[in-house]
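There is one chain below, alone, in structure tokens, taken in the form predicted on its own.
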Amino acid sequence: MLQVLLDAIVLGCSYALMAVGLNMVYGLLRIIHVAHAALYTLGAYVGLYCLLNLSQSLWISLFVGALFSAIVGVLMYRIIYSPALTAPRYVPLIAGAGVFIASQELFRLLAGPYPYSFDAHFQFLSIMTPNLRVTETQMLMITFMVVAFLCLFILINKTNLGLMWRACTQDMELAASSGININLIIAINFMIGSALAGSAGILMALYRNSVFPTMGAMVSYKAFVVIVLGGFGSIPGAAIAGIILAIAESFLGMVPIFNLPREAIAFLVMILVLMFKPKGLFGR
């Protein structure tokens, strides 16, 4: 049971890293950033390319993949979302969905439809006992999520940039009239969220040892469930809800009478939350 719990926490880390970027964008612009899932897959492919052609170092691949995803995320905002901000909310939603579908086909055309092995060698802390086995990859994923969310918490709550970001989430027009460069704040928002998505793609590719064009599809659905569970706009809620969802999937999947696939469990959780606590566990 302890091993199952640990595996669920590791999986929940990937859900949380994906969901936080979506939550940041929604908290600021009130749009659902469907194309965020494309950045998850993009980070995995860029990391794999760096690993095979530029350097055998996982750390360099992780940095380059996150950086590339961050740049593309800002370009997505400038090209796709910025012109549609004044349109009805379904317009950026449809545009993001179109970008995500097109990205899957683009990955398939450029890299082929078959999965690639993400075989990276690195040294990190691990725990091996008779009752518990924590691999280096699992420890890396947990450590990365903790450090990333701690840095994000400090950035939002302890810096002037975070103060401006919180002002924009409360009232964009009033923040702009107060002298805040809202375009810069939105670009930084997309950059951070996209970098976390690209990092999550690389870490999950390392964990699953697989990179393929549609790898972001199911994770994106889980990320939306995590946002509903944690509460729209709540970054700590995304972190906690990602782990809660993964634990629910793991333990409910072990119950013999509960004969549902993992994907169905996620949507069942979302339905129950919408029925009994529509604002989520940490929503306001």
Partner chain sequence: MLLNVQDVEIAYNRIKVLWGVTLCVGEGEIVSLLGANGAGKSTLLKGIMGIAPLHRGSISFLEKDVSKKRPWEKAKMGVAYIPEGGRVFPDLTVEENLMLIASLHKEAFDVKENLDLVYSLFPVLKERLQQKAGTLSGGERQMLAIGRALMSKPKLLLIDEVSMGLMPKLVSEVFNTLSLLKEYGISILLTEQNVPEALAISDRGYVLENGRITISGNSEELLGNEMVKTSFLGL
Contents of the next structure:
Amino acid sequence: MLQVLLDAIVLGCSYALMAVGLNMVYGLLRIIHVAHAALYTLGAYVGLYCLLNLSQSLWISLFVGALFSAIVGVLMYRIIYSPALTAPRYVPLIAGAGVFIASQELFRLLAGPYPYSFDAHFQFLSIMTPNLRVTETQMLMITFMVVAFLCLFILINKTNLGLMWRACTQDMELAASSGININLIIAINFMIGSALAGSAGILMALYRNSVFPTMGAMVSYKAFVVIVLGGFGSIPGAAIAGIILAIAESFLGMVPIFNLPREAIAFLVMILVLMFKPKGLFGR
Amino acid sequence: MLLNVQDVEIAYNRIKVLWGVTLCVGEGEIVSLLGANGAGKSTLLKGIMGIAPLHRGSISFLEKDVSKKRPWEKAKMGVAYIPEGGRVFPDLTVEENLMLIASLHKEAFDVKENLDLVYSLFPVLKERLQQKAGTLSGGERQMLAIGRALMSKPKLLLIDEVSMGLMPKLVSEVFNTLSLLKEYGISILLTEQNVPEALAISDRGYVLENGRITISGNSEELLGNEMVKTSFLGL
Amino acid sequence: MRRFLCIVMVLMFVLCGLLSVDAMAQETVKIGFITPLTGFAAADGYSSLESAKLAVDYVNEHGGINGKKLELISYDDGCQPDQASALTRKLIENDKVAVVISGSYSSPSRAAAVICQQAKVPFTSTYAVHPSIVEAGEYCHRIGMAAPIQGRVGGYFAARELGAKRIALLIMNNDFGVSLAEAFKETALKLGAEIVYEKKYPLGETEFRSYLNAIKAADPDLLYAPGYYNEAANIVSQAREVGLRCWLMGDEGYDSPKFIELAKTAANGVFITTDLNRDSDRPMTRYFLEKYKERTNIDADMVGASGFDAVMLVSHILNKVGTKADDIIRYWDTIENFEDCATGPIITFQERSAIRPMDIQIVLNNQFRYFYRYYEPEIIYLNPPSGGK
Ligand SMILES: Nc1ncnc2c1ncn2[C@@H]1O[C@H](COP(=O)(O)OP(=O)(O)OP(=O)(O)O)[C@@H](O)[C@H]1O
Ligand SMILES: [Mg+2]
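What would you give as the form predicted in complex with its partner chain, now that the form predicted on its own is on the page?
Expanding to the full complex; the earlier chain stays at the top.
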């Protein structure tokens, strides 16, 4: 039981890291950033490239992958979302979906359709007892998620930048006329969210030992379920809901008579939330 | 001239709302912008702040052309804008609302001095520092909105319908406060439905009709104008 | 001046026309190929198409089709049935191909089969397993192993050869996984095994630990997990990680060097049912394995081998009987012991599905190795021929 819980939490970390970026964008711009999952895949590919060609170190590949995703995330905003902001809301949605689909084909063209293995060697803590096994990768994912969320929490609640960010989520126009450079805040917002997505991609590539063009698809569905569950725009909501969803999936998946695939459980959860608590568990 | 608006046109979705508006605000002046609902007063203030893009014309502030400047750049230059309806950041506390502005302008000014000014004008804010701004009463929120603007120690204050939703006693209190601001070297351009009170504290005024300035003059002239009398004063 | 221009234009058109007639003169024999080159199945589509091209080159190097060049016209169906239908129509109506080959999954292949049957154009699927593909009608064949056979072979191996009594099933929820699992289950139950766990998972799933923990609790002798190598690599490595100590068994979907690359050492000891024997010394198998590697720089997989075989078989038939659909179909059903293919020799076609000896391979030392071969008619035939062995 403990083992299942732990495995679920590790999985939940990946959902949470993805959903946070989505929620940061939604909170600020009220758009659903479908192309976010492309950055997950991008991070994994760039990380892999780094690992194969630049350095054997996982840490460097993690850093470079996240950095690359961050830059591309900002470009995505400037090129596809920024012009579409004043248009009806489905326009950025469709634009994002288009970019996501195109990105899968782009990865395929550049790197080929086959999955690559992500074979990084690194040293980290691990727990190996008869009752509980936490592999090094699992430990790394949990640590990364905890550190990332702590940093994010401090950034948002304890720093000036965070104060400006919160002001922007509440009233963008007022924020701009108060002297906040909203373009900068939006860029930073995309940078952080995209870097988290990119790192999630690398960590999952490491965990699954595979990188392939469509690896973002499943996570992106899950991330949407997570933001519905956690409440649109809520960052702690995304973190907690990601883990709750993974736990629900894992435990319901274990019940023998409950013969539903994991995906169906996720959407069932989403429908239930929409029916009984449409603003999500932590939504305002 | 502190602010010079030259021949400005603004349109929403290609429908023109302002047609060649020209006006100015001098140093230390309080200027009223009068007009019926939908005349384009709010739009003009947004245009000056840079929130609504100009289709034509130019705006200069402190003799510099600022037509293309972004709102936050203008804010840094010393323009503060108080939009309609006491808009504040509802999920930030009163203190955060004030300190946010202070932090954005901290190079130029003494935060404590500004804060003291705000508290002396609106003592009630001091009692509610830790309260979420969204839970303030309408009047308190309006005070916070003005207080926020003052935290940047602006040279020019753009105020949209400051009296909206305030009880009459508070309205005169707020106008009193505004006239006090003159002494701190703050010039004001305000729109107002409460014409007599507005003109009482103003040096000059403009009347905006269907997006065009039709009458302008100093406050006494406007108070004596037949058209102003019939349309705004109900005389 | 204008008239002059007109004349020049008309002349050019006529010339073009003459040229194209000229081009027609060196006629080719066209075969159509649909395969997913985009979307989630793009990797299989790539293997399939490259192998088919390899076979076309082979055929053309060895005299073509009765002296004419063999031409492969391929389209990308994105693994979507609606695309597959539309493109199959295009192959038949615009490109006028003699035969349509599908290098795609079961549902697009089924869609293409229906169109070909209506148009009376011979069709064959390569590695798609679902029974209904050939049920479209007499014009539709299958080169790969039908699910009922492959699942049955798996069942025999698990319950008879390995003697597994308690069996767990972890099934990929699509035509492929489900139809294999059905046949496997039927056989295993018939042979006296018991199913102690059964679960379906969606294509693209990556996290299996919770299922595997439940399986571990059910304490099976063997886990049969029909699916593709991407998911399988995760299942296998996570199974080893959670400490599941039982036989692991898969299918031809695992049959790709990528499976071993992704699952790393966890792949060792996994059994699969397949028809590509990498240890075989049959010349065609060796030719395919070597040339494919040379051409693409990747090791060949089962999907590719099926695509290769389909083109080889079709060109053999075209060589024998020409391009008339009815002749092709009549001859097709009489084929026996066709050896020019990379997978095991095709003994015959029964109910339009290829019948061949079936292999069990095991991963040892990070390589697929030959382990066991079934020849028994009651196992490898769709409907065992009457009169027993
Ligand atoms: N965002 C917008 N999109 C389209 N039209 C707008 C928009 N904002 C204002 N308008 C139109 O522009 C005109 C001027 O509006 P504005 O808000 O400037 O008037 P106002 O003078 O401030 O009126 P009030 O006294 O009622 O506040 C109105 O006809 C209004 O409908
Ligand atoms: Mg207004």
